[in-house]
Amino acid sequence: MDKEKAKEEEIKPKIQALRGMKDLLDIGGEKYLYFIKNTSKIASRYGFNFIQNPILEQTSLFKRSVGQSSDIVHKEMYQFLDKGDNDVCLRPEGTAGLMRSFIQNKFDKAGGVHRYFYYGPMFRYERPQKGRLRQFHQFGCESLGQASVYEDANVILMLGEIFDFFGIEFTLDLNSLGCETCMPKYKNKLIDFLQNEEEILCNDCKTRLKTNPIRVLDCKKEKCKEVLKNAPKLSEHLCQTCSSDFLKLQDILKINDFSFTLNEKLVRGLDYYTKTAFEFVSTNIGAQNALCGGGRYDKLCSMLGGTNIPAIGFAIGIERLMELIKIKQKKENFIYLGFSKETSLETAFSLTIKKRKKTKTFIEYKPKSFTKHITNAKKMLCTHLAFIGEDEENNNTILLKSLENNEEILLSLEKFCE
């Protein structure tokens, strides 16, 4: 009978994480928390407040905001009917949900400037590769209600400070996508040009030509890039306001010694972007080299049923940065508390509770030898071992050993808890 049970266990399929979805644990989890903690701190200094939106939203929210022509809506969303037959999906990006909340709470009618930062998991059903997962994590900031081009510069300079803090080298690509006045005229000229070259375009770009021709500018296929060398330039078709704002943004960045490259082919993949578009790029993360993308999206609020509200924001893909993040803060003390006799457990437990009020402390509930405790403490990357042996138990003392320089000190229990 036991053999039959063993065979049954052998043929049961192993339960594993879904493809493209990974656990954040050990050093990965530590880096994630380190990144969130310090990026949140910088964003707060720039006037951004934390917001947390639901992971699950109505599918229509993203169809209306992101756009039917985008790859996200067209083929990447985790979409399903829930038990109430509601058409819902796991959020593929953070901006639309934040704007839904902004309108739902009537902030669009309240006036003023509202700045938010958020972080957490996003979901897209795409081919997993290095730095790109089906469940991935983003840190994003959105500034709503401020039309000044100085806010565009504020957001870009903040991102520069974030990447500088983590020691991540970057370059900045910058472009203007125009507004509702100049973009339609440019789009018509681009369509006329692309239609004459349609046979040469890749299949994706042939589809984009009919749905969202601006996306053709961002194609990475060599034959399309060759065609686009002769395409009309958006910068030559900007209206006076967009041109003036874009030049002013460049001046602000130059005054603040912030380098950038003008990139005529830089567009955002979502329908709601207008005017300023930017991308931070690193040469240290392989082919998928974008650290962060963002820009202005003054149309989104009205697209979702709100009033006309100017807005600008960005999102950082955290998984892409993981290899570049090096934790540089001073290592905090981490105490491992162990004992050699069962009779010391109650005392050790009480000491642990008191010590945790000031210091991260782990207790081993089973009595072990001093050497065994040291081995376990080092495996857990603890900085100190606190040990109660037979002599320490009899004298109401505890031995504190540094695992970094091997120094030992004998303390009273009261002194240990200070």
Ligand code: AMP
Given for the second form:
Amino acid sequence: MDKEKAKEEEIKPKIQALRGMKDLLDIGGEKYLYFIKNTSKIASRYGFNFIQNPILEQTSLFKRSVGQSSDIVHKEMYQFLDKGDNDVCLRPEGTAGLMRSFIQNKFDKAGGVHRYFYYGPMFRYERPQKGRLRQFHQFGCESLGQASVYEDANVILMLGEIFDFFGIEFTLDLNSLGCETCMPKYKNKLIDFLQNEEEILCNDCKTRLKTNPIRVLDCKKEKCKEVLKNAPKLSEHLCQTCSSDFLKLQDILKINDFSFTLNEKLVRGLDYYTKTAFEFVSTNIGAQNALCGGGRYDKLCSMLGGTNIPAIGFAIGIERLMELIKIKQKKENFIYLGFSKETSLETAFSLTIKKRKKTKTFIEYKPKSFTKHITNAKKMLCTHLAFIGEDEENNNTILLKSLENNEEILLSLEKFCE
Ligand code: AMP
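Based on the form predicted on its own presented above, generate the structure block for the form predicted together with adenosine monophosphate.
What follows is the whole complex; the chain from before opens it.
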């Protein structure tokens, strides 16, 4: 490169990923697939079917469902006008889009139970920090059409099975957010109480008091926590049905040996939750320790113009889980196929295509020495080297060397492909 050109290259700004957005590669990519594969299997066993909704939706969908007052809609949306001047938004969560699709396809009129699972990227314009990204991935399940608390328990027990499969330690926080009968009454009592303490509240909570007073309950600031010690308790204001449903859910979990902690402060960030709300928390990661959030949202379908369909669901944050996952599957055989003479390429290539029907196989297209191939194969973490040298080429054989115990066997080409 001449000097001029080199200088030009130097002043070109480097193109990098956006803040808070990460490439999923190497072991990260493997862990992602491992997680998706095994979690999808468990969800399928519980009767959930795969669904994939668009990543881009109309902004109004999230304003109407997630709620104007939520942090997500209020300040974290990736919102823009597209070339047709449509107000659109990269999905910040999966439930709203799924419900939009459910209604659009008239499944809300069909009756019955519909269970779906999905996974993919979500976008929130938050301040990036450990465990908090602007593009992150979620695995979610939504069960539509069941009002029974047994379905709440079903979903929670399934999550327990998922976390147990990956050997992840967790605790479960549980709360009931009441329904349209009891929640508004409680909200008014809370507003009355908080208005008398408004001076002491942090600035965020002063705003929340006007927009979404229930969110004051989960403020992490010490002075707000202090005020809340004397606040009216949601559990004491649940109506008869919500209260007995919540007790029943606790009973079912106890009968099935599932531990939980009642947490009155667990109110969830989104406006559409009713009744059961839960969060799975890791005991092994830092401050951002929520692994999965979920709950009932019986009003969402009608809020979006559909019929009254009860529903419950959850979303797992995959990145946070990946920090804790150790892949525990039998190491798969991975063959590196190499040769020492250019004339072996045709044979080696055909063998590779046949071998790949059963076994992961890499072929090096350039001839190299036996030792050079071994070095490369080890770098690629292959389990075996299959080698065609001069003798093998002349005799229609191939040498198979285990890179784990160094055992070598000479095979006919047919035997190698079996
Ligand atoms: P939510 O949709 O807010 O209930 O979040 C469900 C789960 O997604 C959380 O428990 C986290 O594990 C994960 N999560 C939420 N926001 C982020 C983020 N900004 N970065 C990484 N993971 C997130």
